[in-house]
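This document starts with one chain, in the form predicted alone, laid out as structure tokens.
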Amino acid sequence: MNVQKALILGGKSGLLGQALFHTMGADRWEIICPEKNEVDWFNPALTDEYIQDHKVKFIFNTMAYTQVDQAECDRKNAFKYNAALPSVLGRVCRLRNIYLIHYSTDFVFNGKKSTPYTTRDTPGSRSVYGQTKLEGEKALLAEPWEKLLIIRTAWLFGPFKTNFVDKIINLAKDKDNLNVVHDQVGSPTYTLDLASHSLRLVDKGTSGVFHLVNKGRASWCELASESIRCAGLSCRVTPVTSSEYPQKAPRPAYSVLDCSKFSMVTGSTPRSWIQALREYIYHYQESRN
């Protein structure tokens, strides 16, 4: 068998890192989940030795700055991970030829459609998260090379890290009623499954800019009251807008991600959501109680 050599950014801590490193370690990979100051990625000549020194083939680089409020105060930060890490990455992996993997977001449009976002739909954010992010694509994309793959992704729940699904199930247990903003619309995706999808574009040899979600859409109520549901709880789920529930940062109103490009490449169509987040309450959720 071919064993490759991948280096996960944010495989020790991050949710979608974790996911990959769980999903690949059952493969023909060799991994390398490095902790996260442990090498200065923001050097481009450090980065380069540690990956020339362990011999790296593909980068998956999953390390953001994702505090999406914080990040309204703090776009120095934001900006450092979100755009200034993938222009290092970019600048290393397109002078050694390797392939680059790096995951991107939904929150890079402005919401402003009613339809799935495409991957040739103009992206223009509001927040400075959104913002940080496409500025990190461009970075990568102004001098792409054949083994760049960019995967934008959206609301991701799944093992191994809290996230909204786990938060909303806990808060359920000792609540009959909970609130939650029904007037932004989304691709729920789950970690596991965008972990093996994303190998598959890798198989492919894939490059370019993809879109890569669970089949679907929901509003974050509607996640919240299917994740009660299939936790077994009774509490009730009340629909608020936005403005009811005031944030920092603005969020798309819609931002649905179309993975047709996905599947047209690979053969293969991402299964719902709904059906991903039963098996994660029930295998997962079970086995964590």
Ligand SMILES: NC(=O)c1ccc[n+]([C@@H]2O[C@H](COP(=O)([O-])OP(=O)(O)OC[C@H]3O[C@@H](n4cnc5c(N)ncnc54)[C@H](OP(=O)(O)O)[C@@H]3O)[C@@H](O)[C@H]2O)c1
Contents of the next structure:
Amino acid sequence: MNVQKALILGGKSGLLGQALFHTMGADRWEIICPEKNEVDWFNPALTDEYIQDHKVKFIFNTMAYTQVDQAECDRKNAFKYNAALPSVLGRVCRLRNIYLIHYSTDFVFNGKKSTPYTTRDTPGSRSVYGQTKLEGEKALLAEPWEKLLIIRTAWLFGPFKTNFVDKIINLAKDKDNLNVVHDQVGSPTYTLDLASHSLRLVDKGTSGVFHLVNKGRASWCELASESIRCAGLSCRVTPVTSSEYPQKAPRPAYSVLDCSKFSMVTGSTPRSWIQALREYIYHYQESRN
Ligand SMILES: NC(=O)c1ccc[n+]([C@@H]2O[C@H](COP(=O)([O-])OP(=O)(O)OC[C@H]3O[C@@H](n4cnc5c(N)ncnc54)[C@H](OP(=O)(O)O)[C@@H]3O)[C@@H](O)[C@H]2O)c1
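Starting from the form predicted alone shown above, please give the structure in the form predicted together with the named molecule.
Entire complex below, previous chain first.
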């Protein structure tokens, strides 16, 4: 079997990075997951030296400034991780003909549509997080090469790092009622599904921008209710509006992603988020109890 050497940025501690590590570890990959500060990734010469020394052929970049609200008053750092970092990686990967798989977000869209966003839709975000992620995409696409893959995903849940579903289940164990926002609708996505589907795109040698999420749509309120139901808990979920639950960063009211480009290229369709959620809760949450 042909072993391929990949670097996963964010693979040591990130929600998606660890899912990629788990999925790829069971396959034909030889993986390197450096500590967050092991290398100065913002320095092109040092990054280049590291990937040359380690004979890296693929880079999966999941490292990002993901604290959406905090980013509103920390644009400098959000820009650094979400835009400057991909720009450096792009330069080095283009020069060395390395396959770069970079993750982006549904939050690049303004949320004004009411049908799923395709890769042909024009992005435009009102939050610093969304804007800086979009700047990262643009930096990469300014000089695209045939081994650049940008995967926009959304609303991640999965093992290895606390996420929305875990938080809801933990709260529901102690409370009779939870108020959860119902006027934001998106595409809940299981990190392990995202990891294996990402590899399908890589196996096909795909380049360009793709949307990759589980099938279906949900509000945060629906995702919370379904999580509580799957976990066998009885906590009530009360729908509230975004204005009743103010957050620093504006979120898109609607950010469902259309994966038809992914399906056309790979011939496969991600399963529904409800099926994936059940698997996550039965396999991973049960083992924690
Ligand atoms: N999570 C979602 O719902 C979601 C939705 C759409 C798109 N995405 C995209 O998917 C990719 C992976 O997301 P994820 O949820 O797996 O990310 P994550 O778990 O929050 O973090 C990924 C990596 O980035 C580092 N990181 C996060 N915030 C940082 C900061 N302020 N300064 C420095 N390093 C920071 C993390 O280090 P630490 O673990 O030490 O913080 C980790 O190594 C990102 O590109 C994200 O934009 C995520």
